[in-house]
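Shown next as structure tokens: one chain only, the form predicted on its own.
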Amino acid sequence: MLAQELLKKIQDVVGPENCLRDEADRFCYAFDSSLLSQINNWVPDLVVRVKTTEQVATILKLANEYRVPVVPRGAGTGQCCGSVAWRGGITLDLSGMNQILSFDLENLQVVVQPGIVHAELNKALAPHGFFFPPDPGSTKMCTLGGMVAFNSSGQRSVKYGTTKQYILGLEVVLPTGEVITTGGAKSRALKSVAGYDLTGLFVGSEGTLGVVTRIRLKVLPIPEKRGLVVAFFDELEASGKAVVQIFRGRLLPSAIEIMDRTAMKAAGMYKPDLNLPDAEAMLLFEVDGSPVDVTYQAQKIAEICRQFTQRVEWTDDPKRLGELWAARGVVGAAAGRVKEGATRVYIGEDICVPVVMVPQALKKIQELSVKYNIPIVTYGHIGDGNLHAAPVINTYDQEEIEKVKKLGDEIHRMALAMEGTTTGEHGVGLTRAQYMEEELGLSLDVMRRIKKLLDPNNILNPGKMALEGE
């Protein structure tokens, strides 16, 4: 509860409409997409939507001037309960500062507020022929704050790598309140050097270290032409095989996506239109370029992938590739139809493992999905070796939400067991926190020795990340 005191000092800085009170308001952002979440009840005391970086600002000033936790939000699209309120406090509704500030496309750049929607970004760029390319599943939800938080990336990580890629500046509100500039404080230049890389540090701190108010960030321009490959393989082996081969042979697909046999039957549950064969594995491998090269890399993918399958199709032509794209475009949402009455949940969803091991990794999914007698629906960027294992559970189950908690366990410990780690994309959060000792080591260490000297009362997204320690 907080201080009458406390809030209504808050109130005179947002207004009273933009404190909200009711228990109704905040339990709407108790959960994100995580099972962890949605199994607990933390409701934060206020939900303050704030739409200007003097808000923020001085938000953060009275929080840590009265010693009260704040949890940064975007959309509450995460998977890991990174913007969960697990303490109380504050939850800071950054989805109203959604605009772009500034267009600067001769220098391959814009600027925007952290709560604009991924898709919406795009949207406006392209009659410009430019793209942000880091490609999250959750593009119409997802906000550009949240990308920033958590280091996102997606199907195109392949080849356009993650979000820190194209940050080249941000605006940050620290703990305490101060507001700093990173990558130069009037730069609008595309690299630097100049200090320490504090941009860097931000992007993927999780809303643990300040507030991102304001970011800078390169675009590209939109490829000529994109191209697609798809092949059906009847041993998982040889799926990982040709994704290995195609790399020897000098190809860099712009995404390389595996569904499984289960991920597959549930894609055609949901959407029996698409007529998919029965197959172990499921590759998509896209290309972009200009015409002559997509033709080029399309067609000596087709070749390496016929060396282990006679299943191989590729087109260039836009309508068959948005029908071939739309059985790994719904197999998220897919997931819940292999079981009757039941639910796909977050838990283990984020494993990255050596791309060689993939396969391996992948039978081992499927064990103990026998093992614990959970259907399991693997599907990911085995491009990168990013692997996305969605547990479809009956969550009023209490029996089924222990069990999963164990399946969770097994398959983030085999990741690490494999040279690989418990998060590719979506974030460590409270869900991954225990095994940062082991995945981390000693830099662990200097994380918290860096949380503590910017934020001396642990106010910022307390106890995520495991930076709080013993």
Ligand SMILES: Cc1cc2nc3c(=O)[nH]c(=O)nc-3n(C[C@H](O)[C@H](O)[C@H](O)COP(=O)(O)OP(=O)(O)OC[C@H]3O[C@@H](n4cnc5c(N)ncnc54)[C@H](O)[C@@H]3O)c2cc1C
Given for the second form:
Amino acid sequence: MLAQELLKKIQDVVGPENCLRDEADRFCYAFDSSLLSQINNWVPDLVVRVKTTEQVATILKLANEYRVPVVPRGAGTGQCCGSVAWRGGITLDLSGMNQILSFDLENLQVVVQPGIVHAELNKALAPHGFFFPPDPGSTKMCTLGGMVAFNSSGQRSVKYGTTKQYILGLEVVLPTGEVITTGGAKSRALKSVAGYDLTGLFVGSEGTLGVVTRIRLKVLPIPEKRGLVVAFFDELEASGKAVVQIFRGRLLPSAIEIMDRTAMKAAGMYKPDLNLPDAEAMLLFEVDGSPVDVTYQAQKIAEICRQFTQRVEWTDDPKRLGELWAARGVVGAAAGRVKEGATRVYIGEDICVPVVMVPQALKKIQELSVKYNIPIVTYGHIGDGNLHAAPVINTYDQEEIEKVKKLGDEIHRMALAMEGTTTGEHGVGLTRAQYMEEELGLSLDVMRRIKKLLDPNNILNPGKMALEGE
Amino acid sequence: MAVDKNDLNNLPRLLLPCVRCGQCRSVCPVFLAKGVESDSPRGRMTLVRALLEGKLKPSDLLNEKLQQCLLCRTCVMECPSGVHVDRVIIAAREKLAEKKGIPLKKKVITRWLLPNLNRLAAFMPAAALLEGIVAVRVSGGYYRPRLNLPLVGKRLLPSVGGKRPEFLTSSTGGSFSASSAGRRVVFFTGCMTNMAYPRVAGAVVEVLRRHGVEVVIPKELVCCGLPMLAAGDRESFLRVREENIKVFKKYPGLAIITACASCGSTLKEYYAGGIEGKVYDFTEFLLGEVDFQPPRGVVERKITYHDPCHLRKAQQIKEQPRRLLKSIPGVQYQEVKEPDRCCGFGGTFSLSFPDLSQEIGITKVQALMDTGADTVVTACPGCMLQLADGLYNRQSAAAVMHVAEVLAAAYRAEERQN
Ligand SMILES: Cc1cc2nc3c(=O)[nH]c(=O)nc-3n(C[C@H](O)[C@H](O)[C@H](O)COP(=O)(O)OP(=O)(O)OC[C@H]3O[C@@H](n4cnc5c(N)ncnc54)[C@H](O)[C@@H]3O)c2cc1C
Ligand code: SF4
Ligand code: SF4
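Switch over from the form predicted on its own to the form predicted in complex with this ligand, please.
Every chain and every other molecule in the complex is listed next, the one we just looked at coming first.
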């Protein structure tokens, strides 16, 4: 419970209507998409909806003074409990700070508030011929603040990279209430090496070092055209080899996606008219650029794929493109439907391994599925080795929950054994904190020292990312 | 959907597929207006699950959150996991009603007013007399109450004193046969049409008649029951359903036509198994079941069309109304931005939460006004009322019509030309 005095002070800052105190209201902020948050009851004591940097600063100052945890939250679509207030305290709902503050398109940049939804930003940019390239599957709902905090990415990160490549500067409220601007207090420059890269420090810091209240983003012109190559493989290994061969052929597709047998089956069950053939794996390569370039690249990719399989198709017809992408588009939704009376859960869902290891990882996941007798649908961004495994269980069944926790653990350990990482884009939060000692080694200690420096009283998103140590 | 197999018992199963991805946040009109997670479909699904698992106790706020859903199904269309949010909400309301009972205002509507509408119609002339006293007349055949009226507040009301089609004169029902040749159908007019828009019923009969269809409007039909279902009052719903089914049985095998999206979706889904005849929306019937003859009469109107949620999202009827409108000579058709965005009416939702209902409506109304259309057409009398109210509040002179009315006007023009 929050001290009445503190509550009163916060109400004075944001207005009582923006302080959600009722249990039913708070309950709806007790989760993100992770399984872990679903099976726990981590309800914040108070949800505060903020509108301005000043409000955020005052609240952090107060929280620091009263030693109350504060957890920033965008849309709550994260998958590792990042925005869950597991120690109670205040959940800071930033989704209402959702304005585009300035368009500076001659200078390839825009300034936005953190609550803007990714798809809304791209909708506003499109008429000007620009886009913000990182493209998470959660585009319709996730916020830019969440993307910065997790350094999110998506299918096109093969060519366009992750969120951090596009963050030119941030306004951040520190846990002690000071407001700083990284990347140059007044800068509109597209690059700068003045000072430490504090922008880089805050991107990916999962809301543990500061609350992002303003984001200066780089944007790019929308490519003129897109094309797609689809290939079906009889052997998983062949699909991995094809990808390597394509990079060797000096080609850089904008996306390379893989669906293994499980994912193709799920997609086919959900949408039979997709007419997916029988195969061990399906690869989708997207290329973009000028019309000439798209044709050239697509044909080259198709040619290389033919060294490994004869079932290759390429298209630049937008209608066909849509149909072919549709299979990949539905797989996340389709996963939960492979077993009656069960649903997909987010656990062990984000490992990233060296590209060449992808076929082996897929095989291993299929073996784990048999071992635990839990259906797993796997798909992912083979272009950068990022795999999404979707176990399907009955979440009302405690035994299944215990089983899937072990399964998730094995998937994470497998990734580390393959010289990969437990998380390619979804973040550490609580669900992967236990692997950080092993994964990060001594640098975790440096992270802890930085945390201590910026957040001496450990009030901002405490206990996440293994920052507290044992 | 079998009504007797109560969704209430099925709730855990209905909730299971929700993975809390939050995609429904991007479309829910209530969430977009209010911005709080408990107003999102994901939030509501979580509340229901928590209620079921005993993690939350029923409370005023929880109840309000579950009542504040339009049952528009926008989220259902969007949800990748196929969660039937509307069915969960209905079942949850039932569960709450079991514990807390149904509020008096709702009870008056669902248990007394709606089941007896056809009997009340005898008082229409008296009500018409009152109209001029309690309300101010505004253009288009509407009245604006001078002060907050019981149940309806200050929202725009269509005149009940206007001229009613011949078959609706004695009561809201009244048996009526059109031509004697050709196909026979039962026309389920529904409460909104009976009380607020008899002119729409007139137009439907007129257009069907032109296609040689004999229309029967059994006097004894009552409310389709959606308001009762929506209130979590399944008992009352089953009562009116039974009453209607008894009437339908007198016309074995006849197709049942509605021109109200909400009645249509309720009959199609919740009467399944109870009725023999197939249910059609008026636009669906016209283009699928008879040899539609495009009118030759000219209607000089710049028209835009609003998709009723219960037509597009519940019945997947999207193209038919547009094709019908575009078939009319003289009609300039202008598509509106986000045509399937909910108007915010939601039946009794608009009575329980008038301000929120209007706030949601504003986005819709503004988009409709931006098209520059002089006529806003839709295919549900509920939407008609909401849009008329919203347009009036924004000082728009645009008329609001049902698809059937525009078609009827075109056929009338054709007759005049000949
Ligand atoms: C169906 C689905 C598909 C997804 N696909 C992808 C994908 O393809 N790629 C990908 O990378 N991710 C994906 N995600 C994960 C998730 O959507 C992203 O991580 C997203 O960026 C989270 O944004 P959010 O607004 O929901 O943040 P939240 O979940 O609310 O918060 C995420 C983290 O950011 C912190 N935070 C939020 N706002 C701020 C702020 N203003 N300042 C400081 N810290 C803040 C929170 O404390 C938390 O630690 C997917 C999720 C779902 C449900
Ligand atoms: S209802 Fe559907 S869209 Fe909404 S959170 Fe649940 S699964 Fe996602
Ligand atoms: S049915 Fe409509 S109002 Fe209700 S939760 Fe879904 S989108 Fe929101």
